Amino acid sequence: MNTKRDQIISTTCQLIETQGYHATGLNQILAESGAPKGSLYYYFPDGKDGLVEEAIARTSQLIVARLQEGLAAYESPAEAIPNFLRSLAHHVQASSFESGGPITAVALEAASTNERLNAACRDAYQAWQKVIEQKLLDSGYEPVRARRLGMLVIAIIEGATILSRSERNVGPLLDAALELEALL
């Protein structure tokens, strides 16, 4: 991290992923990032919403990069996508089931009442779907089918991640990987 601003965003990303949007307070973000109190409104004059919007955008960019890297490792989507889920399962388990689904809490807690955050979540999910869709298109899937499957894959990833975290067991992610392998 280069700047206090980066540290604040990074800390926000982590806290929202592990404890949710409403449970993450500005004072906790400042304390854990080591940033002085005045720096929050200096860098984020819109307050928590502006900060969370940027945290979602950063998280989305990281997930896009991870998806692209993971999918590029395999030629076939039937191999690439399930292996991405297996990798995600390892990540979720290694975090003691505290990580995974980095914008899910915002999407569930705030997006229905906050159009700004809803748009940020929607943009993130659409960006992830586009990565899956492009992999499918590159493998010869028809555009409409690739778009639908891209949405389905993201829905399965998000749902299986929620189940794995709540059950404290990677079984749902691994089962989803097997089913996606058969589907694709």
The other form holds:
2 protein chains.
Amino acid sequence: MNTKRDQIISTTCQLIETQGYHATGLNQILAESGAPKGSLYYYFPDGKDGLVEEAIARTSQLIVARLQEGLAAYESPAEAIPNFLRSLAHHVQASSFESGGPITAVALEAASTNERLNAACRDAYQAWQKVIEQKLLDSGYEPVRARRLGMLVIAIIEGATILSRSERNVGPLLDAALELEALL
Amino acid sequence: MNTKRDQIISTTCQLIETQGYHATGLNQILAESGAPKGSLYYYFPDGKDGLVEEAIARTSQLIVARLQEGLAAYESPAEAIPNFLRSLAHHVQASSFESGGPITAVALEAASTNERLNAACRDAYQAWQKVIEQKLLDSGYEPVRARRLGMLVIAIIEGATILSRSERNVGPLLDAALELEALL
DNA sequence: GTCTATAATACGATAGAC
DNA sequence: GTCTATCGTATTATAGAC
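One more: the block was the form predicted alone; return the form predicted in complex with the DNA.
Next comes the full complex, this chain leading.
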């Protein structure tokens, strides 16, 4: 296991979540990760884009795991999904609104200008939607609706997180959880 | 009326919508707006942040107007709001997925790092939520619920737009419209 | 109002020594 | 694996001429 390389990736995950892609410089990544300054292009010969692509993929897997774990805690999706939003609200507040929506900024920055990173974000979003969709299928939702709701839940999480971080108030995430209880 | 100054602002609106804040340089703004190179700090003595702050405010007003106009076309919010999402989907597709979520990227880039721009985005989001909330109040929704749904609708618009731009497919926006019909 | 010139700094990336 | 040094190019911003 290459722990230095790992450290660079996880620092990148944190910085792009808080600041986005363009605001996060390689110098800052090196400095905060404590990695040796000469090692970046040794570990990531593709440069910044290769590094960020890996960071997005790692974040994607982490969120999939968190989603699966959170949803497994309740049998009914109508309980499990709103409670996942509440745990997310807790996480956002605990980070002083510096975390939440770990790839959203990059997704928008890259959507029209960087096909490689756009693809990485698209894959992440689709993976997250699938976890929700599967939970709904397992409890008997019709396939078409399960797919649609999988999308909607991720969209609501993204949107409510943006509003919560912007207001520095988790009200939007908590209110969204309430409305999802009514919808599911 | 200062049309040169206006041109700079509207070019800035378009660029931050497509690319975000940090990816949009002053040089690019000047070049694409056709404004004279020496005039930027004459019109915007506060520099980039002052300019972007005005761009966000202008975008905010434009969206308020579009929302009010769109919602006024149908008496029932359960018709009006989903149809607004459909018109938004059309707009996103017509722009080849370069438009949509006009301040989302900036909101996230600025949330933790630029209080001035964060405040501008927060004000915009609150203004948009109020338009939805008022439409719901007018048709008899309970005040607490109207407020909550005003937030949720904006969150869904933000989230579904992100997913649509990321996938280059307006399916998420159209599906969200369908689910909002069921919810409202 | 608009221009040029430039300061001061940061960026991503590469080369070559060790 | 890690280093330093550096290239080339962006960035925001300012000073001063016209």
